[in-house]
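Just the one chain here, the form predicted alone, laid out as structure tokens.
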Amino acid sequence: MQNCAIVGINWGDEGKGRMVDLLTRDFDVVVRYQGGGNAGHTVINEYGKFALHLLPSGIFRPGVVNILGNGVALDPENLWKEMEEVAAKGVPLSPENLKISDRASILMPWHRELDGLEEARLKDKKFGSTKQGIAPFYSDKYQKKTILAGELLYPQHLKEHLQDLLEWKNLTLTQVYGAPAVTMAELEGWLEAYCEKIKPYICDTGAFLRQAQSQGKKILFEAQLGALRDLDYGIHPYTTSSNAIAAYAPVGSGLPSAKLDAVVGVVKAYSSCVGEGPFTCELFGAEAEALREAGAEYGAKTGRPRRVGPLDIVATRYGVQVQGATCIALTKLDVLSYMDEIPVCAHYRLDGEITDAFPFPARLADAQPVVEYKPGWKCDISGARTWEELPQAARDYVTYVEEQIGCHIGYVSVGPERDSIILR
């Protein structure tokens, strides 16, 4: 396995990160290849327990080489205090371990600032922002209206491109949202404690990438949310905004001539949700919040409770499906063993109909969950690590779970820590 990508299969938090901090064992480098300071990929090692938002879920192996790419919205301010932050835990950060492209777009204040002013204006009508500035950041990266990285390292050409977007991106704050204008004082201010810090870090990592593809390294590339929170391909327009499927991890690395040995998707053994949008399984009142508490469903970067139901059986075969997972990484299932049933979204009615086909967004939240229950096993699980060890009706539920979605479950997750896990 040369070449592998790590996606989610659901709306994100489905347990990317505790499987990329696994899995890098067997890689060289590790690549995040979209999406920005937004969501947090929580890993437990002997390090410590971090939410990783933007820094690669690699950072922890020594060796592995973990890299930025093209694909991402480049927070210099946030990713600095991360790194800030993994580094007094012991953890050694330096441009040999840690490399940002060249080409990344830089994720500017004034992104986070015009996510805040459009989601109130949007009032209850809002998409569910997380107010990291991603949606107003790829749409000024597809107007060609961004700073890359590398012009950090060319100070005059900086200051002349950073003053013709001020002005327009003034035009905007002002007389569009009514807000304060930006100074030249203040970005010189903003570029002096964040981006000064980083720029040891950036480099060209496409030819770093094509020479380690020559030199036959493997190479993980790590996703961020999941693949119904897609631009593309999810629930429109409760997305991301940039492309979370495996499908654009070669172009969002810097590395579009890679080709993909497997795509490992990550699943969680019930279904969680943050933000706003269609939620078909959705549970609610005292069932969500035991679900709630037993799984610690609050959002790594927000803080605010996910919204949580059964594993939605029609979602995550569609997921797999988009994503092109060739193998599936089940976790969380030591947390339904409190259950003397395990309720599973089966199917959706729509129209009075029983369906297994994913709808068409406008028509998601028209349907129905179908809801079926399996047997629990009513006993803790973390502690195994064997098939074997597992009770029957925890691998009846897994084994289920894998003929229903039309992917082999190779991983099975009992808790957060590294070797929480079950090889299959």
Ligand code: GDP
Second form
Amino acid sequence: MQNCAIVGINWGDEGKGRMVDLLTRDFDVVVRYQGGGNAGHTVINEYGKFALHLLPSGIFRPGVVNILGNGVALDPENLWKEMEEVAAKGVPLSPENLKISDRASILMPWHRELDGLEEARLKDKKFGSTKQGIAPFYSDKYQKKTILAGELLYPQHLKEHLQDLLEWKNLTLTQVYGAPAVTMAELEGWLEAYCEKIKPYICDTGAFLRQAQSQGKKILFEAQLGALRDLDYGIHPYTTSSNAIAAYAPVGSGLPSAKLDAVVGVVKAYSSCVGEGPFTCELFGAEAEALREAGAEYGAKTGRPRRVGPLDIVATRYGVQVQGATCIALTKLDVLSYMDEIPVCAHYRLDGEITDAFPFPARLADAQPVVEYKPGWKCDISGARTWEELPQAARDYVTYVEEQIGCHIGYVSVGPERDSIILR
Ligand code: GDP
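Switching from the form predicted alone: structure of the form predicted together with this ligand?
Expanding to the full complex; the earlier chain stays at the top.
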């Protein structure tokens, strides 16, 4: 396969980072095509343990070119911190293996501030934002009120554009939220501290990708979050502000004409969800606590405890369809090993009827889970490296999920390390 997207099927945190880290060995280029510092991909390898928020997960592989595409929320502050962290652990970073699209819009300090101000205004109706400025950023992008990374290379033009934006943004900050105005001097300090550092990496990544494509190079498109958080197809309004689906990969990466040969959808063996909004299969009390502990379900970015529940077949089937997944990676199967019986949310009950259709977002809050139980295996499976080494009950669980969601499970992950994987 030449062009492959790796995407989340559910609410995010499915374990995409470890899958991209694994798959990058077969690719020449890895592109992040949407999102920003609001979610983290956890990667564990010979350099250590990392929570990558903006850097593509191919950054650890020698010879792989990593690209931040035009669709990402380019947060220079978080990106630079992440680059320093990765470089400090001995990972080589240079404009040869990291390229930033000159068409990526820059997430400004006021985006983060406005995110916090709006969540505070909403009080108990808040969206559960990670306050990384993502929603204000994408709003401005679609209003064409952002600075493109490439503008950093033209200082006189940049200054004039910044002045216009500052004047406009200060109206919102001061008159809507009653916050202090941002000064040009503050902005210049921020530009110097972060934007100057990332400048050498900015280039025409579209041209680079077109050339890579014509040379037959293999390109991996790395998504953030999951189908249910997609701006158009997710659980509106509890979605992110960008398109997390595979179909957006060509557009957000800088290669709009690319056709995807494969879409690897990542599904966790149970469900988790961060923040507010309906989560039909949610567990509470001791059962939730046990699963959260077993799966270490605490946010990579925020450290917040994640909401957890059994695998939601209805939502996962919908996610598979929306993503157009051609193959599934089922992660964290080992986490379920402590259970006598494995609960699954097999259907929903809505208006007294049992349904397999994923409801319209506004109806989700009324849906109830129909839970079934599958036999547990009650033994450590983290050492299994072949399908045959898995106990029969674990194989039956995987086969059941595969049949229900209508997509082949090609990878079963049984631990966070690079080699803790079974290829089917
Ligand atoms: P992402 O945003 O989709 O990459 O998800 P996360 O960064 O939240 O990754 C999920 C977490 O689970 C990370 O801490 C991974 O190291 C870990 N992880 C991934 N796959 C497995 C697995 O198969 N078993 C276990 N026990 N942990 C895993």
